[in-house]
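Next up: a single chain in structure tokens, the form predicted on its own.
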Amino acid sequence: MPFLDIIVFPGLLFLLFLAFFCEWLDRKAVAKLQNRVGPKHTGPEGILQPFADFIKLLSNEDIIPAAVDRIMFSLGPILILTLSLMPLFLIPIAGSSALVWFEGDLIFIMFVMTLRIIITFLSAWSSTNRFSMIGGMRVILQMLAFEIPLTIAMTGPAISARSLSLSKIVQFQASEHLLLLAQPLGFVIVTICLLAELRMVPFDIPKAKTEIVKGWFVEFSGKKLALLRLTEDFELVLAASLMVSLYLGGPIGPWQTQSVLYFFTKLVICILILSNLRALFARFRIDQALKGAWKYLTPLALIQVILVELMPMVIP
């Protein structure tokens, strides 16, 4: 594996200005829709905007409280970080086959989602304050809530693929069909769920500032905020792109051609429809986020992989 596909393309660098470039882009959709301006100075039409918030908070001062875990409160940005960036270069942006993949690897990402969620509620819990604990309690109730269906509603094209690689499933696709025409009440289970994995609007209970004063992260500033923050980018990329992969074909274009400039294409649908979702909806409350969860998208999500396994899809 060269060692410039890991840091310049599509490795670490790439999906840095990536995950820049969508949350300047779900800002200023999610700004038009509310009849706003958004970013705007910084750089043209505040393109740059994202960058120069990381490179703020970066030089901020970083205060650690005395009664925190000083272990796990240090360390939990940089786990949070990492294992939102991992899943990521299992994405196939390039061509049908990602930078790594491997038979199982949706499996992979699914595992380092779940993980994620609790080093999240860890990283609250060692802040010992009150308001982070009640943040992170809401993240690992509403968060494991909504991946059992996510998990579940997943599943669905890698039984049309026969395979649980991202890849392979990029590559059925290529050669039958796009997924999001055989299973249009999966693509929207996943867009739901997915909304919820990334706390937006109506989901944005556990870091709500008028309910719990920003939620698990308030005790963190500085360097660990910056973190937190990217992390909030990557995340975003992340569930856009499992969108583009799981249901859309990724890279793959009319007549078999495959483009990184297709993905994008079709990554910034998958934001644009996002960012409509969470401009359209007002807050949830946690007990309403979780019935929804439980009573009507897990249910849904299984009779949804039981079409897919007993009921051939007819495309038209």
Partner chain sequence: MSTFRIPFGPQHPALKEPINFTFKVDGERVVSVKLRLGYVHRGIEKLAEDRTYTQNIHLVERVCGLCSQAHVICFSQAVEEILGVEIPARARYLRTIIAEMERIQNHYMWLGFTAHEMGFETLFMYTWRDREIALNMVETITGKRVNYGINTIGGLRRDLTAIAVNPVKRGLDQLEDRMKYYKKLCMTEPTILKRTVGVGILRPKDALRFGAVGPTLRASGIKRDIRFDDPYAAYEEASFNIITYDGCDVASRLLARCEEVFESIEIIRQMLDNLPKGKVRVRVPSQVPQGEAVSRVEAPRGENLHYLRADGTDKLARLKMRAPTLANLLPLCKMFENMNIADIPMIIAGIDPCIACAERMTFIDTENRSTNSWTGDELRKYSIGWYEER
Second form
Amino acid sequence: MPFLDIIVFPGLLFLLFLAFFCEWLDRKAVAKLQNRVGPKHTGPEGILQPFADFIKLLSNEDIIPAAVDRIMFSLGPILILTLSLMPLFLIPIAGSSALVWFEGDLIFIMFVMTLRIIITFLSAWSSTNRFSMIGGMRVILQMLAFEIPLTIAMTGPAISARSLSLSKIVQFQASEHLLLLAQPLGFVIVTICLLAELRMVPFDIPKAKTEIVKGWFVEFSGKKLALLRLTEDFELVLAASLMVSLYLGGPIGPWQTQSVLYFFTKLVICILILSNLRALFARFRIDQALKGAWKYLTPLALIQVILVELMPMVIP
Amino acid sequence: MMKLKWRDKWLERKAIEITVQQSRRVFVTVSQDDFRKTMERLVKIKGFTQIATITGVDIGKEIEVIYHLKHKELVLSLRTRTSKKEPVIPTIVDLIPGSALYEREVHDLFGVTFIGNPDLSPLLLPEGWPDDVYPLRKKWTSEIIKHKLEGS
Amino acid sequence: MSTFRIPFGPQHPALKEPINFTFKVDGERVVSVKLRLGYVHRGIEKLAEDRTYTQNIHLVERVCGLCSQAHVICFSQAVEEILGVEIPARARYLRTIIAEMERIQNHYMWLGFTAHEMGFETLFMYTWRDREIALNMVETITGKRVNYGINTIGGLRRDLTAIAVNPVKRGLDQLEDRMKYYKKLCMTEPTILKRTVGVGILRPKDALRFGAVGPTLRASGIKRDIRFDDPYAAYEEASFNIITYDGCDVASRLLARCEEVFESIEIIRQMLDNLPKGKVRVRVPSQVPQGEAVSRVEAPRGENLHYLRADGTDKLARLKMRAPTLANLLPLCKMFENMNIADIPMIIAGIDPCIACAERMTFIDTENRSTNSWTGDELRKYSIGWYEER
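Switch from the form predicted on its own, shown above, to the form predicted together with the partner chain and output its structure.
Shown next: the complete complex, the earlier chain at its head.
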């Protein structure tokens, strides 16, 4: 595993730029849908705006309130950033196998995503703000509800590929067919759950700014806020690339070709899907979101898994 | 005096003055002692269950308090007077719960005490406002209040 | 988890103006609420006593940016009643037209604001885009987008030009089309329904007990509208319906306001078609005889009441203004009972609050410093000094 791969391509730097690009794409797409212009002035069509925002936030004063638990409060954003960056190394971006891969890395990704949410809760709790606490509680509640259908639905591709490795799943799709065609229901469930994981409208309940003032974000400022904003971008990339890898065949193109360009195109499509959904709805209330997850998504995910098991018997 | 569509013999006996400004506006003046009884009658028997607002007016030695009551299209302004030295008026919150904020407002700005109102905490004036400054009394012109607050 | 108190305001993203609610919550449920006003006092009632009637026209207009026409009509009516002047028919019609346009732009703005509160940014952007049509129409007639400055005691200061009629009619058609779409959206879009139906219940009995006004009252199923009950300007000559809904919740308030826009559009069309010819203003003396008057107007948010007392000079003795928001605050506290934290912004938005309207009396800010006579320069100096001291 060469050093250059980790640092430049498809490692840290590439992911950083991809994250900023995705934020720009998301902002621009939502702006278009909402009849606005969106970022315009920094760089061509404002493409450098997320980067400028990041730099500007880094230079802002970093306020640590007197009442917070200093260690957790300072550590939180860094941990969250690391934990959201880590799974990205397991995603096959340039070729059909990822930078790091091993049998069972899908479970590892799920584990890291859950860990990230627990850290989120802890840093929310450590900031001792009432709005943060409510936000933190909502984060945990939402995780409990959406992690389960997400995990169940994600076993669908794993069962088809007979492997718990993301790279193997991509390789399976290269040799057989795209899993989107076989498991459209799973794709829909994963998309909805990922919206909730990303805390995007209609599931931006933990950080609803008109209700609880950005929720668990509220006490973070300066560098910490910059890191958290960057985390959100990485999460967006992670969510979209999970959709790409699990259902759309990652960097696999037609006629068995492989290129990062295919991955990139699919990523853009997935982000546009997420942005479109984000612009379409109003925010749910926490109880409504949870009810929806338990009542509809979990059973549907189970049905999808059963269908995956039964399919080979019906169509040999 | 215009012809009154709405009449009440009892009120006409009690009232110091009744003016009918136009077909939908009536002004009634009663003494401080009769006020509570009149209000009860208007609310319970005559159906003036809604209040638009309470106005305080500084008229020299006394403070005039005007209750603008609503009944369908009619606005009846019931007024009473209380001495400026010790301005007290029985509350009407128990009769019309909607008057709570208006009583607090008049309390803030004119210093009228509404006897029986459970919550007369400041609604509009900031914390640390001097006790004896009632901004809408004529004595307190803008300059004097400014002077007093900057001096303190 | 035991209960804890959440401060809501005076600075909060859901509130566009400062007001403070202190909520006691148990988990996500609201147990009780306490209210504190007083963050945007400008002392307009006190200021009004130092000014002449003509100056007061402009002062009263600035009580509220959105319902300036309602306040100024209310004030001029009170003065006209004491003076005993009858304003020309054309002026009455034009006042009605502008008042209704104000209602349209206010309801459009409110719809967007409510959408923003429930996290529906797209609807917010769309309604505010379409509100521009209404603002442009007002600009065509009065020359300004807000604080129109067209009213005066005894009529209007400017007449409607014939050129303005056609653009206004076209604008009305557009606004009607768009509002039809938004109404359909509000009735069918599942996330909107989820957030509004059954939220912020105000039973008709409570609405009357606590004295709710305007669309808030009408959405609780009570047919009361000053335009109809106590007609002023040219409303007696117009035919329109009073919109009531009996859902008593935010959804009803949403739909009631949407439909009020259709009624307003209808009223403006009737007014434009039957606009009488003639003068728009009668000259009035600058001194007003002794007397008093109560004047009521249906502002976009509800009943607006002015009490005026004149003492025979060119300055008034007492002007009391009661804006609709103050009347709706107690019903608002009632609506919070047993609701979710998530519903708080929706419920607040439901009454269409305008805090600056609700408080106009004092003129000192909370820092015990007078601000009434500060110019922009002084304010700047003060802020620079404040930072240096720090």
